[in-house]
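The chain below stands alone and is given as structure tokens, in the form predicted on its own.
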Amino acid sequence: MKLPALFGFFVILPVIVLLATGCKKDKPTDEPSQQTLILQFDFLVDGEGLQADTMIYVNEAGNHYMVNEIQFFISDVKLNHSEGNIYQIQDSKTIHYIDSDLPETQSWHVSDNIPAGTYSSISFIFGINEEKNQSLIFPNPPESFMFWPEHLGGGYHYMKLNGKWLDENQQVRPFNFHLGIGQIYYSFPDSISGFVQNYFQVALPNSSFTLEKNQTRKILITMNIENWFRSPHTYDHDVWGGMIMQNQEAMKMACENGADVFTVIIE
């Protein structure tokens, strides 16, 4: 009779092993990660830091000149992947502000999950694109003080650099370095027949990174200040004046100065 009763035991146990282990979990194999970008703004001059209301500074064209403010919007920053394929920012606020006077809109600390990997490059528009730079879209300040007049086409600057310059009579006079729709003409200033959008594409030179998973990642984007007045064009203030809003031949050659404009750490 105890033969019997044991041989039972032997044949029971293999079962229960096969439940328990069937029941058992398997881990996953890819765990929840989290990569996060912090993109950090500055501002240099001929390879220093910004002195504003100081009239230290001489541009291409021999003008004396100081800064008194810089306030400008990039939008749709996009991250180009190493195997062709794009990630574009999607955080809640894809057009971001930043103020040379204000230094919590210096620093965008990016609420995307991005994809960890390697990418080849960093781009982003200067400005809003037409489809995006609507009045009214930003109600309350500092944004909203970006607003471009309804009769100019509406919408927002993408920059305002202010500031004086010494001119040929050596005469300290305010200007008004404004960037954002552009105007045409049929006859100056009342009859305007159409709009330029003015707003352009930046491509960040070496700005190659890898993204671990887990990781975040601090981007250093850096407006050198001195290159909107010398390449391609050569920017006279004298001749300029100091009020470009209304003058589309100026809005687009600063605008092609832009090209250039921005540089890049990866930190």
Contents of the next structure:
Amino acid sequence: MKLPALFGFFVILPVIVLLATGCKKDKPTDEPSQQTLILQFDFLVDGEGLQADTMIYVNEAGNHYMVNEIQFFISDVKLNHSEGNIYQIQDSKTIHYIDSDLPETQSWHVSDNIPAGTYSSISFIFGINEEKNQSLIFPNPPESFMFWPEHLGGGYHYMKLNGKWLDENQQVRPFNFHLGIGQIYYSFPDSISGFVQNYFQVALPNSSFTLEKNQTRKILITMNIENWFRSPHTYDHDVWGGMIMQNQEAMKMACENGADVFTVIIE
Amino acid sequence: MLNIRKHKVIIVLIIVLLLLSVILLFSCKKEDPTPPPYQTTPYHIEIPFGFPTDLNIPADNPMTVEGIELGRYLFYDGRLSGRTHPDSLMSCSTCHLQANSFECGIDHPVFTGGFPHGITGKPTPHVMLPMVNLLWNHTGYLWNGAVQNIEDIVWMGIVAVHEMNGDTNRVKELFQNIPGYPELFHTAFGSETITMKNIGRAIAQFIRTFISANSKFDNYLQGKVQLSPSELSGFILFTTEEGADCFHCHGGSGNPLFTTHLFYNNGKDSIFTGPFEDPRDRYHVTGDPMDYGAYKATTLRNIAVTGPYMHDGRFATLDEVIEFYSHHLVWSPYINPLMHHINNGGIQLTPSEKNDLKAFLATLHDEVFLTNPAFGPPEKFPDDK
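Would you mind generating the form predicted together with the partner chain now that we have the form predicted on its own?
Everything in the complex follows now, all chains and molecules, and the chain you saw is the first one.
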């Protein structure tokens, strides 16, 4: 009599327990999922990786030029869902700084738990919008080094693209292709009658992607530098010179050229 | 009877001896100089308006009231050279004068023209940099950023031939035997044994308290005062590309440190002249040819008292500096691209604009900092009666 009892206790009971827990596994669960997005940034010129500090490039206007460094902000990144709704990346900050000399800025691990789903496109603001572009929001470097002087509108540079070009007299001259809030001058350079918000929306072409549950997806956003000087306006350094922060006409042209500067690769 | 009495006497004697032993034991303990327990007091740093919140404080050297107090003694104690003869005393404060923003200054009684030399008379390779707001410096120290923290700079200052030319063993031994110092080291770092590491840590803590953020411009930023028309014009020149365009390297309202702490070739020399052979430029740290002739942009706070100017002290006055940026920039392939006025020889300021720019720079003078007794010499040293 003892043997069947022991058999029942040590064999049948565990089988029942296993079956019971096995059944539980089949039930649908509401376990939380974590979808992660990593936005990576790089810089190309004419389809090749940027070689800084070397006078090897020729722009649309025929200027031979080099790039020394690029620093810029993007903000309000939006993921446009195929069903019509829009998810805007919140992160701890909605503004992200990218620096060609600081690799840690070139990979943005977005802290949001992005809803799983199919997204038809990605868009963002190049620079910072009027509401957010307030002085002293970035107390720390390197972002704080991007401040745009109060007298010229305040806030921060959208971009500093620094380089040199071979001018019409065959002299190497520095250029500071700096974009930010523009000014309208009553009397140049002393009297400013108004400011122009030059930030603009970038819609990344071919940027649809699907984010599965618990998936981590990398998206590579590329700045194609030559496009800043190409289309729709041919930007000639010999015409616009080495500085444009106080030249709204040049900044407007540059910002209009910026619409197709960025491309994307979904990994 | 005699035996019983004898026993009683012996017992009493034993009790008395025991009592005496206990008394002696306790009296011995009282004479034993047990150091006080090691417990430091965190030093609170108040971030000035607009200043960065990221502080450069090494994890192994948090700022404490006790460490700073010790650092202040050491900073001002001429025996830091490891010597006691009055002619051989040298401390940090021999060259780093508070009144000159912790540079020696052009009016120094010994270092003529602001060119310091070491205890043996050997000149320093470069002139000095101001020692203010280093709590926010994350790019290394000296003109080329070669040294990564203040603690190491202290060590270097003690042993370098062009500074104290000291011997670390002598320094440690000397301070170990100065009454009061071992106790202060214990209070600050938990050990009475004096080490070079703890000397460096203490002085570095003291130096990190040097915060200059109370100039007229600081008060202007906070809306407490107004700048004069000339100062305001100078400020606009300072922060506009079409003006003097100083702000990209030297900061402004959005970067009130008035430096980026970065390194620039600012057009002082051509590649073909001697100064480019300087083994202490930024190139010799990074190996990047774009850093030939590049040096740290100094903070412009208290700039009026920190002459001579540039890494080699080639300009004695601010007027000369403004004149240089206005008309005498020298092109080289290594010129920083931010120097976009280079092909015109400079920013081409008019005499009136030069005066305005100089007037604005004077608003960065912080007399409260330069005279703050907390940064000055202690009333007496630990062994003073």
